[in-house]
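We begin with a single chain expressed as structure tokens, specifically the form predicted alone.
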Amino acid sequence: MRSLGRPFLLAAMALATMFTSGFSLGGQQGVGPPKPVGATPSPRQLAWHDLQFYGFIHFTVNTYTDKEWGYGDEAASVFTPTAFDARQWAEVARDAGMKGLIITAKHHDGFCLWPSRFTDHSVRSSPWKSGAGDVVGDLARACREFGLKFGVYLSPWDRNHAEYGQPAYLTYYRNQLRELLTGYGPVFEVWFDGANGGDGYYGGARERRTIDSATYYDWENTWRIVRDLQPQAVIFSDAGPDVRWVGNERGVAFETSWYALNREGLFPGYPNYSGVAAGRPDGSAWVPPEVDVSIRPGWFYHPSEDDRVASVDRLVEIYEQSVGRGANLLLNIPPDRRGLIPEIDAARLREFGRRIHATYAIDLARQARAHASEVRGRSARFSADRVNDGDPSTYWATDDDLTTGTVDLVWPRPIRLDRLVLQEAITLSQRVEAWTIEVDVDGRWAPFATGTTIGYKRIARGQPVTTARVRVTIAKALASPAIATVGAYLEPAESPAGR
């Protein structure tokens, strides 16, 4: 009998590959992508999502007075770092896996970490470097050297300034904002909080001042300064407009977290913010959450907290309950009175960075073959193998009339895993409302994890299991699912040291 020949065999192999990827003959190669079903991210927000993890630097006169909130009457002479090194901050942040650092350029006490032209209450009046220092400038340069993004926080409240509460203060505040946004290179995030008045020094008045926090700062026009001077920077506050507060400082995002939000009527310091912090699927604006938490109980360095630095296990937990629930993580790492990240903090951060890298460096799903219950238009463009091709810009999708579906990953031989990572194609909006993951154990499906929203990233952690097959089921969605990634990982065995 005559051999069919190599061309026939190659064609047969190609057909088999198409079928196992969820693609069949007759597929519509020209079928288009799903349409968004709600709010979608801007380019600046997409770039922000990709950062995932960065650091906060709280450092000012409070570091030397052992306070969390300075009153505003602290003399500039108390600011006396003896071994200040912004490069050490940046190096530690890089080793921890952070992608940027945000500096408290001015906290509520009003002391400025840069030599502002508009006040003497700054490093210019301190003994440090004989008044010639600039913490903000040094950190901006260190971030560039170590490949980090640079951001700034400028407290709206100022307990030092004599005109706080009056229209003249808003001019002062905006002038300082312009200084920070024009003097230090690209800024990736500008951070505004809701601390809006109370007791203070206020130039010697020593009184309590209150404002209408909804109107006093004229936020839309204040934020326009950021848009004009740093158009690629995202703006953080309770109200966005680009990034919102998660609503707590415990290091945890909501289990069900929608990126969409109705911003109408919101402002930094909004009194009923907890009621809207989780977002809503029908929100009109894309305003994803950021989780802010400190490695220590306080935000500024306090010697009494040297034995209360978060363990490596705790940092991993924070990471997987923030980044792992679709938020970005802003981890505070306060320098001590020398002007250095303390040794214990630095050691924990570096070990944490090694742990996260070791856990997520190798995606075991790349070794698997993917199969889907349904494929959009039977097109290879949306086939199952898009979820494990290593390219987050591609995705598996179903036809518009389907809001459920499954993807199976099948390995040629069993692997061991304890984490699955899911990602949606968020350029098409956030769509998934419920999902489950099962693993094949001895020929039977066993539950591994369940959840609700996915968004940019969802880390599903379970008990270590050996399996050759994983099934991800999208059980409910606002519209046809569009899944960019299904990744599989295993945390390596670790010694208890540093935990």
Second form
Amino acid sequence: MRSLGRPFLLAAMALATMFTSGFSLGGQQGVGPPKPVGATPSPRQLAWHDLQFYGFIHFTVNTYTDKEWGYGDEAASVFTPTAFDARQWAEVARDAGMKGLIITAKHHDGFCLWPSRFTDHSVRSSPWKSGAGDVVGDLARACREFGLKFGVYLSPWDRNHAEYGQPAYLTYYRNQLRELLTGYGPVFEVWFDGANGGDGYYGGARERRTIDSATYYDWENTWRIVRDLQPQAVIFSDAGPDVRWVGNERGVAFETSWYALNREGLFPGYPNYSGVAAGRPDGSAWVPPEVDVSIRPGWFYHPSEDDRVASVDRLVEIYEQSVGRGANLLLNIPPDRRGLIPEIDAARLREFGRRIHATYAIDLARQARAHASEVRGRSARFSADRVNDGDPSTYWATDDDLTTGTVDLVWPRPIRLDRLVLQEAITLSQRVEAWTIEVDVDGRWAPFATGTTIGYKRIARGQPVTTARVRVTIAKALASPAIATVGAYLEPAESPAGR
Ligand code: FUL
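Would you mind giving the form predicted together with beta-L-fucopyranose (FUL), to go alongside the form predicted alone above?
Entire complex below, previous chain first.
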């Protein structure tokens, strides 16, 4: 080393500085991160994206009257769980891989699963635990015990309440919201439903009440209560502000799905929602979609649907069409009349959890070397190997003037894979509009999968293939791509159980 002399050393150090600090030989830019090109997520939304999968609990008088929408005249005496156990719900949810549970604290029928101070129409008037029970409290506790987050659904439409449709009902609704947000510990999501069918019991009036969904609820002031009391909670509704409805209940997110949305004029129950559900690349607000779907045809438990519980294959399909398209999955798992997740549903969920874990536990890309067509400012900070370093906060990026690029994964020996997972650095907004993945088969590139948007996560599923080289091409982007992850996975050989 000494014999090389001082001038050589200085030159080598200068070169090393250029490459590690990313000095661009092109010179047209520095080495800072790319700038966002539109809406970006808030910290509470980023935390929400990380959850990916959680459950919905639909449970109320409907469970006992065999209805989907109670009219509001159901006597509290019908609510008679015989073996209620919220710990069983939470245990099943955890085993399925869920990260939280959201409960219908009050559905459209108005019956409250917690002993609200503002009405007698609640568990307090039911025979269950002689009126001393609290479903919401028991679930919040069970979620804490099993490491799950806890969320609430409070139906704005209340077919029981005499004052529904008048300003006084809003006071009642907000009082209930405050009870739920102050009495049960941290809440991760508050779910505001847009449904409103008009007719109901309404304290005995038994009539049709139409409200103007755009103005009646004065949503901005209701949502402020959530911000004040649980600032970390995301607010879900057709209009966001944090999370939006995907626009269907079939368990499928849009193939091309933009997180951004123009929220102006939107509200829960917005009539032309299908026109806005996919988002838009130039939308002003970050409002990512959530896919809500039930494991059974109905949202509530019906004995007649015991043989229509989604199969494990169907659940995997739902997962890959929701989480795999950058949305979060809210899977409904309704308790039965005992107050338990039925055995058949529980078995499916556990088998599903095992299958997802077995497929995605080992990222084969970690053993590959990554190479990129370009690296932003030639900086190690944005180099190709950021896509498979196991750290989703780092990313491969190109210079600002490029909106295309390729990154290759190369393994020392061929591996077998059937899924690739792409993730964008979403703190820089959503950028990619089109990508393709090819695999090297006998020295030639063969198509594996192709798609459009990526966002938080895109699961690309193809035929199982043995290869030592994968190429991801970003073919079109709103701005220079920033790719956080390229992962490679293989679903283990099929086991017939539980399908
Ligand atoms: C809908 C409601 O009308 C259904 O009963 C269910 O709660 C679903 C999740 O949202 O709007």
